[in-house]
Amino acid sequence: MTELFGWGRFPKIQSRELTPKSEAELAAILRNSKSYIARGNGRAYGDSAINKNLTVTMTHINRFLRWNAKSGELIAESGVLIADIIDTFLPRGWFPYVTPGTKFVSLGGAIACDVHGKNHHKDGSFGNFVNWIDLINEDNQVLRCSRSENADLFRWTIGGMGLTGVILRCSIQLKKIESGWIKQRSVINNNLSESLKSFHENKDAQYSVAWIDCLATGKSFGRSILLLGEHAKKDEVKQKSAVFPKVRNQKFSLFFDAPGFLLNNFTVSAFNKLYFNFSKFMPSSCVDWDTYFYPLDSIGNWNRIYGKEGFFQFQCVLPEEVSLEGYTKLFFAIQKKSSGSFLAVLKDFGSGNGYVSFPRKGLTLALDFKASKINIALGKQLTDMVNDFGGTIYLAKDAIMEDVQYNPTFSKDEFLKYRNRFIKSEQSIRVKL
C-alpha cells in the first residue's frame, strides 16, 4: 500500500498503486480489477484521482505518437505532460490553446477535468481543442470517441473526472505562435466593483487573470491586480532575446513543511498589502511564457508552504448577474472565519461545454486554505453560499464537499448511462457521483 494524495496533500489515503509501462500491461491490470481509478501526474488537489482499492498511475504511458507540422495536430498518450508538449513544440512555434496554472498536468488529467486557463472568455476550455479520445470502456474495449463517433461518450468524458473510462491516447490541436513572449499589462482595481467591471472592460484581451486581496477591508474591499496578456509577434521581441525562451530554472524548492502558524490572517494580509502596493509600479512589459502562465512552477514543492496537514482549494463559478453580491458575501465570511487564503485569483468564463464540465458563463474564484478544522468548516459554508447563488464547485479542486452539497448542473441519470461502473474515486464515493 502507498500513501497517496493530490497536490493539496489533503486528504492522505492508503491505496494500492500500480504503474503500467505499456498498453498491454494496462489492459491486463484492468481486466483483473473491479474497482479502480486512473491517475495522471497527481495535480488534482484532492481525492478525485485516488481509489483505496487500486489507483492506476499513467505516467509511464507517455509517448508522442504522431505530429502534423502543417495543421498542428498532435497525437499522444494520456501520460504526456503539458510541460513535455511545450518543451518539444514551442521551439517549432506551437503552444497549447488552453493551459491551466501549472504545466505539470497530464493530457488525460487535462481532458478528465476539462481544464481552463486565462483565456476561457475567448477560447473556452481544453476540451474545445481535443479532436478525439481513445477510451478503455468497462468491457476493456478501446473506443474511439469524437464529436462524430461515440459523440455522447466523448462529451461526457470531457470534464467527467475519469469516471467514463480510462483515457489511453488522444488527438489535440496546438496553436501557431510567433514567439514565446507575452505582452503583459496590469490594471489596478481599488475595490470589488472595479475588479468585476475591469474584466468586462478588457474582454478583448486574449488572456486575463486577477490576483484579488480577499482580506482587504473598507474602501479597499475586493481590490485586485488584473493581469492582461497577448502573444507577442516575432518583430516585437527584443533583438537580444531568444524568440522562444526555454523554461526557467526553479528559483528554490521547499524540502520541508513550513510551520503551520506562518499562514494566518495577519501574515497573509500583510503580504497582500505589500504585493498590491508594489504592483502599482509594475510597468507594461514583455515576459516569457513560463513567467506569465506558470509563476508558481518556479517554486519546487510550493504546496509545502501550508504545513504538514496540507491545504485544500475552493474554486467556484457564480453567474455574472450575482457576482458582486455573491463574492461580497463570500469575502465577508472569509475575513470573519478563516485563517487566511494565501492565493486568491479571479477569472472570467465564457460559455461552457455543457454536460459535466465545470466552466460556464460567469466569474470564477479560486482560493487556497490551510487544511484546518476552522477552514474546512468555512469551506463547507462557502459551498452552501455558492449553491444559494446558483453557482457550482470545481471537482478537480474539491476535497471537502459533502454529497448533500453537490449541486451538479447536469442530469445524473443521463451521466450514469456513460459512467464506467468499475471506476470509482474517493471523491466520486464521497459526493455520490
Ligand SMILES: Cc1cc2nc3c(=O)[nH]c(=O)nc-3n(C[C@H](O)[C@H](O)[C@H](O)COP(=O)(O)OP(=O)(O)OC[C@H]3O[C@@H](n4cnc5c(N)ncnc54)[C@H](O)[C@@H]3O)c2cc1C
Contents of the next structure:
Amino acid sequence: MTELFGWGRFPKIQSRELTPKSEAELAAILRNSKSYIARGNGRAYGDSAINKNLTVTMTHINRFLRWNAKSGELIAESGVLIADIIDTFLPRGWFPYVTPGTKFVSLGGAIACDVHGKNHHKDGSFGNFVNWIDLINEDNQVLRCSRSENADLFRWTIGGMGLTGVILRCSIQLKKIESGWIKQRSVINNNLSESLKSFHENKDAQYSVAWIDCLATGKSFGRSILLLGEHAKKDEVKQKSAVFPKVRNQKFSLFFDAPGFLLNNFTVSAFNKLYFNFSKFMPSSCVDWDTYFYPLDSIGNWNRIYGKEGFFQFQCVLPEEVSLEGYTKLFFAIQKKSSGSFLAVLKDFGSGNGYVSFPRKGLTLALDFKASKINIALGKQLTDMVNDFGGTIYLAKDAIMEDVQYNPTFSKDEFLKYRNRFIKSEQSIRVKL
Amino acid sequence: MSKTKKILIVGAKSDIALAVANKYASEGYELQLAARNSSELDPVVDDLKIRHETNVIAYELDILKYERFPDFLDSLACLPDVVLCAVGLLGRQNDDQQKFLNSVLVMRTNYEGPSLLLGEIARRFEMRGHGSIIGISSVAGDRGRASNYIYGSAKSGFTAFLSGLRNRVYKSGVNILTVLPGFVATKMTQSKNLPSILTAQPEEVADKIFAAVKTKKNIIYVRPVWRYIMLVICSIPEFIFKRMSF
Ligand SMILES: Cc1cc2nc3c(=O)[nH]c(=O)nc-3n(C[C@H](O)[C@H](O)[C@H](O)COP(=O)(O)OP(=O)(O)OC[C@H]3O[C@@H](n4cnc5c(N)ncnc54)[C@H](O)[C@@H]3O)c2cc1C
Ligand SMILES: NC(=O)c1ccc[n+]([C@@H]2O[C@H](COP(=O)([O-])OP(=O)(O)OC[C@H]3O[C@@H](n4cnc5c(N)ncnc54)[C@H](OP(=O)(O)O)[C@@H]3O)[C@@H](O)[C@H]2O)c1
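Beyond the form predicted on its own, can we have the form predicted in complex with this ligand?
Full assembly next; the chain just shown is listed first.
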C-alpha cells in the first residue's frame, strides 16, 4: 500500500499502486481487476486519479511510437509527458497546440481532463488536437476511437476523467512554430467590470490570462492584470538568444511541508499588493516558452508551501451572461471569510466540446485554498453559488464537492452507456459519476 | 562510415541500459542495442530514433551463447567506441540454493557470459588502440551474504575479472569502468521494498556512467553513500558476520 494524493496533497489515501512497464503487463493487471483507475502524472489536484483498491500508474508506458516530421502528427503511448514532447520536438519547431499551466502532465491525463490552456478562446481544448485514441475497454480489448470510428466513445472519453477506459496510446497534432519565445504585453484593469471587458477587447490575442486580486475592495474590487501573448517570429528573437531556448533549470525544491502560518491572510494580501505594484511597471517583453507557460514548474514541489494539511483548488466556469454578477458574489463570499488566495487566475473560454468535458463558453476562475475546515466549507458554499448561476466545477481540480453538488450539464444516463463498470476513482465515487 | 561515435549496449532491455541508451543518444551517439528476443526491442528502437534523431540498430544476442560472440561482434556495422554490459539475473536465493542448476544460470549470466564477451571486446579494442568498456557489477559482490550470495559471488567474480582486464589493457589506451549501482528502481527490484534514500533511478545511473566514462574513472558507486555502507559491512569480523542475518 502507498499513500497517494493529487497535486494538492489533499486528501491522502492509502491505495494499492501498480506501475506497469509494458502493454502486456498492463493487460495482465487489468484482466484481474474489478475496480481500478488509471493515473497519469498525478497533477490533478484532488482524488481523480486514485482508487483505494488499485491505481494503475501509466507513466512508464511512455514511448514515442511514430513521428511525422512533415505533418506534425505524433503517435505516442499515454504516459508520455508534455515535458517530453517539448523537449524532443521544440528544437525541431513544434509545440503542443494546447497546454495546461504545468508541463508535467501525461497525454492520458491531458485527454481524460480535456485540459485547456490560455488559448481556449481561440483553439479550444486539448481534445481538439487528438486524432485518435486507443482505449482499453471493459473486455480488455483495445478499441480505436476517433471522430469517425467509435465516435461516441471518443467524445465521451475526451474529458471523461478516465472513466470510459484506460487510454493506451493516441495520435495528436502538434503546432509548427518559428521560435520558442512569446511576445507578452499586459493590460492593467482597475476593477471587475474592466477586467471582464478587457478579455472581450482582446479576443484576437493568441494567449490570454488574467491574474486577479480577489482581496481588493472598494474601487479596486476585482482589479486584475491581463497578460496577452503571441508566438514570436524567428526574426523577432533577440540576436544573442537561442531561437528555441532550453528548459530552465530548477531554481530550488521544497523537500518538506512548509509551516502553515507562512500563508495566512496577511502574507497573501501582501503578496497580492506587491504583485500589483510590480506589474504596473512591467514592460512588454519577449519571454521564453518555459517561463511563459509554466512559471511555477521551475520550483520543485511548490505544492508543499501550503503546509501539512495540503490545499485544494476551486475552479469554475460561469456562463458569459452572468460573469459580472456571479464573480462579484463569489468574491464577496471569499472576502467575507477572508481566506485570500495565493493564485487567482481568470481565463476566457470559447465554446466547448460538450459531453463530459469541462470548458464551455464563459470565463473560468481558479484559486487555491489551504485545505482548512473553514476553507472547505467556503469551497462548498462557492460551489453552490456556481450551480445557482448555471456554471460548473472542474473535476481535475476538485477534492471537496459533495455528490448533490455535482451539477453536470450532460446526461448521466447517456454517459453510463460508455462508462467502464470496473473503473472508479475516489472522486467518481464521491460525486456519484 | 560515419564519424559519429557509437555505443554498443548489451542487455539492452534492462531499465538501466535503456536509460544509458537515452543518455548517450542525447549526447549524439549512435546506438547498437543487443538483447535476447530482440524483436521486443522494436518499440524501444522507434522511440529512441524519434527522440534523438540518431541511428539505432538492434542485434540478437544471448549472453549464454558464448560460441556466437565472435560472429556477433563481426556482424556489427562497426566496432563501437563504448560498450556497456547490463546483463544480469538476480535469481531467487532461497530457491536457487536448493536447485543447483538454477544457481548455474545465475552464475553464468552474471559472471561467465559478461566476462567472456567483454574480454573478447577488450581484445579487439586493444588491437585498435582505444575504447571504453563499462561493466555493471554490484555491491552484492563486495561480501557474500546469506540472502544473495549466489548472485553476489558471480558479481564478485565479474568485478575481479574487470579489475584484471583493466590492469592488462591499461597501456593500450582502453578504459574499463566498473559500476556498482547500489539499489536501483528497475524491473529487477520491482517486488522489493527499497529504502528511497539508498535507491537511485535508472536515469541517475546513466548520468553517472556517462560522466565517469568521460573522465576515465575506474570504479564508481552510483550513490557515494554505498562506498561507506560497504566499508562497514566488509569490516565486520567473520565470526560476527556469520551470525548476522541480512
Ligand atoms: C500547476 C498546475 C497547473 C495546472 N494548470 C491547468 C490548466 O491551465 N488547465 C487545465 O486544464 N488543467 C490544469 N491543471 C490540471 C492538469 O492539467 C490535469 O489535472 C491533468 O489531467 C493532469 O495530468 P496527469 O497526467 O497528471 O493526470 P492525473 O492527475 O494522474 O489524472 C487525471 C485524470 O486523468 C485520468 N487519466 C490519467 N491517465 C489516464 C490514462 N492513461 N487513461 C485513462 N485515464 C487517465 C485519471 O484517471 C484522472 O481522472 C494544472 C495542474 C497543476 C498541478
Ligand atoms: N536494480 C538494481 O538494484 C541493481 C543493483 C546492482 C546491480 N544491478 C545490475 O544492473 C544490471 C542491469 O539490471 P537492471 O536493474 O536494469 O535490471 P533488468 O531490467 O532486470 O535487466 C537485466 C537484463 O539482463 C538481461 N538478461 C538476462 N539474462 C540474459 C541472457 N541470457 N542474455 C541476454 N540478456 C539477458 C535481461 O533480459 P530480458 O529482458 O530478456 O529478461 C534484462 O534485460 C544488471 O547487471 C544488474 O545485476 C542492478
